[in-house]
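This document starts with one chain, in the form predicted on its own, laid out as structure tokens.
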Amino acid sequence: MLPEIITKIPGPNSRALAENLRQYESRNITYVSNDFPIFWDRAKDTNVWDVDNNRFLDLTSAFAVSSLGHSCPELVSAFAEQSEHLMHGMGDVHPTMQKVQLCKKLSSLTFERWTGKKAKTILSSSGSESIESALKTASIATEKHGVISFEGCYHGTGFGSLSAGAMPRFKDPFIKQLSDFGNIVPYGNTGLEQVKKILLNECIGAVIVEPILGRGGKVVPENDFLPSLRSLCDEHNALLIIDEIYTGLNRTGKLFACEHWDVVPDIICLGKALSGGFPISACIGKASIMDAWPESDGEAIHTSTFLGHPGGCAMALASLNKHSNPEIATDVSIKGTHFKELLENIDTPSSGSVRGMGLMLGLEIIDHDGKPNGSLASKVIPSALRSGLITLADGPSGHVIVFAPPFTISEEEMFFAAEWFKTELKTSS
């Protein structure tokens, strides 16, 4: 359905929740202020409703997490029937069946697709948290510490995570608690000199990568950058470790993006659109790279809570199974072509390049000098917000406005995302 056009966002109820939620809620976390937030009551398929009872088209698919949809019908049958049966397991220690079973797909879907071999899995939480799964199994596997990551990528919040990590905003506060294993060079074949000189001169295990920056502003590299950073990883024994927490499960018109350049990573992180809604995340691996992990003698050395919960897993199981369907990724292809169409055609002086691949989209906002231009971009935001439309900003200037909806987008709500964007842009510029 269309979104509709709120004149007082947010209402009366967002309002309240928003000033309770700051006596009690570390200030640091949801933004405030006259224009947010919005609080959701209710979703489906590509349509959110607030508590205020304002309906609302969402174009970020909650940060890539509701690609099949939202409260996509087979998520919450497969949640709502293992939650009857059994909610919590011991997963280190008693696991459960789905556990196995989600392990074994994940295997089937990339190593056993592309290799013809076994993966093996951790499964963890959040993303942040599979990428220093990845990042520990490196170090054991190669015993080398070092790691090389590219600017403007986001692996999360996470203290190993930021140790390679990229973006100063999340990072600098944390500096001085952070380890120094990191080696940050440019994103892009500008980057793959410094790459090869670290790798020269440098003890490192791994090179972390996202195959088209996320919240780096949807950046597409060049067609032999991830080839290029598979034969220099080769060369120089170290793993490359593929970060497709967004990227991951058809969002850019493949089941992985790192399929689009045909590399075949050693290590490949996932989340968001995993489960569709559950906190649940993996780390695969080759089997051989994996298996440098020590065997368990009953305590283990890097675990969690909740790995492997079931319900996550059952969602997971059935997201997977959905997503497994190759007409998805077809889908997400053709419809993504024709959106990155309708904004190339917004032509006016404050709208930018499009980037990105598939439905995982960025509208660049620039000023009169074609510079970044973020403090439009916040402005442009609350204004969607108040016609109905759901939306973020990505890039280091918070310049790149997101178009990341659920595949069940319409043309019609496509047409009526661009046409709203043209007209807002040429009014403000």
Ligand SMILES: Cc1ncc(COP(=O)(O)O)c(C=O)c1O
Second form
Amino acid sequence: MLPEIITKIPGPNSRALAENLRQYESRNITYVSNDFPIFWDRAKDTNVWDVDNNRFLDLTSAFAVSSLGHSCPELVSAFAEQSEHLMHGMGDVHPTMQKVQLCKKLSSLTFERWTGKKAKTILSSSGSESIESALKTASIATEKHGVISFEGCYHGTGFGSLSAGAMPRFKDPFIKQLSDFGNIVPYGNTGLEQVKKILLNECIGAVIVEPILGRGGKVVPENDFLPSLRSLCDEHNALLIIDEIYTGLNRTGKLFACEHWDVVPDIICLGKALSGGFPISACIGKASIMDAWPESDGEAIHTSTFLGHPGGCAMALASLNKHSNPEIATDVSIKGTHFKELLENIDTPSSGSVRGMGLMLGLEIIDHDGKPNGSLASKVIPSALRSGLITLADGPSGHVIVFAPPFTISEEEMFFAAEWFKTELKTSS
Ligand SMILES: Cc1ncc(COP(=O)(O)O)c(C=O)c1O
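Could I have the structure of this protein in the form predicted together with this ligand, to go alongside the form predicted on its own above?
Once more the chain from above appears, this time first in line as the rest of the complex follows.
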């Protein structure tokens, strides 16, 4: 459904909640200003309603989680049925059948599909934790503790994932507590020479990379970037960790983004759309690598209370069942190409390039010299909200407007969104 134009944003109920949140939640967690946020009440497909009953069109899939549409019926009933039956297990001590089924399914959709060989999984609750499982695995498997990562990459805010990540905004306030195992080089082919040099001269166990920059601004690298990283890792016995927490599960028009370049990682990390709404993530690796973890002697050396949560596993299984239908990838590809064309037609002095693949797109906002214009993007986003459009800003300067809607987005909704931005950017240019 198309959104409503709402003049009073936030409405009275959202404003009252914001005031309370300001008093009781720590600062710098939720951004609270006079015209932000709205508080969500319910959602269906591409629409979200706030606590004042305003209807919005979600162009973000709520951080790329609700790919199959908000409240996708199969996922809702998977969770409802599971929670009535067993709400919580003892993940690493007395697990559930759902955990076994999920690990098996993840193997069959990744390494078994790519290589015919089994994979093993470490489940966790957030994307950030799955990255930390991958980094620990690399350290155990290679006995080399250095890591190479890339400018613009975001891997989460845990100390390990933050150390590997490369967004100063998130790292700088905590820099003294972070580990210095990371070597950060430019993303894309310009960084390859440095990757080579570091692999030659230092003790590097892993190269970690996003196949397309998500929060870094929807940047698609050159076609030979990922294949070159694969070859370099092979030459130097380093593991290639591909972070598909954003790109995975059809977001880019393939089941996994690495498949655009026929690159098989050693470890792949998934989160967000894996369950479509429950905090569950996975670090999946070739069994030969994952088997570097020693057998447990009774007390696992890597664990977490909610690891393999039955509700999360049930939702992830339902979600993977849907995602394994190849028609989804084709549909995302077709819709993505069309949405990209509509966004490319926004021909104003403030609109720059349209980046991304499939339904993971970004529109660059620029100034008169063609430079990133984060301050204009930060005005356009609340203005879009007043017109019923939910979006976000990505990129190092916050100048890339996100278009990552649920896959259920209609032609009419894509057209509406593109036309709205065209009109808005014409008047604000
Ligand atoms: C590529 C990528 N990796 C890791 C993360 C961290 O995931 P989480 O926020 O679930 O910890 C994100 C989150 O946006 C992401 O986009």
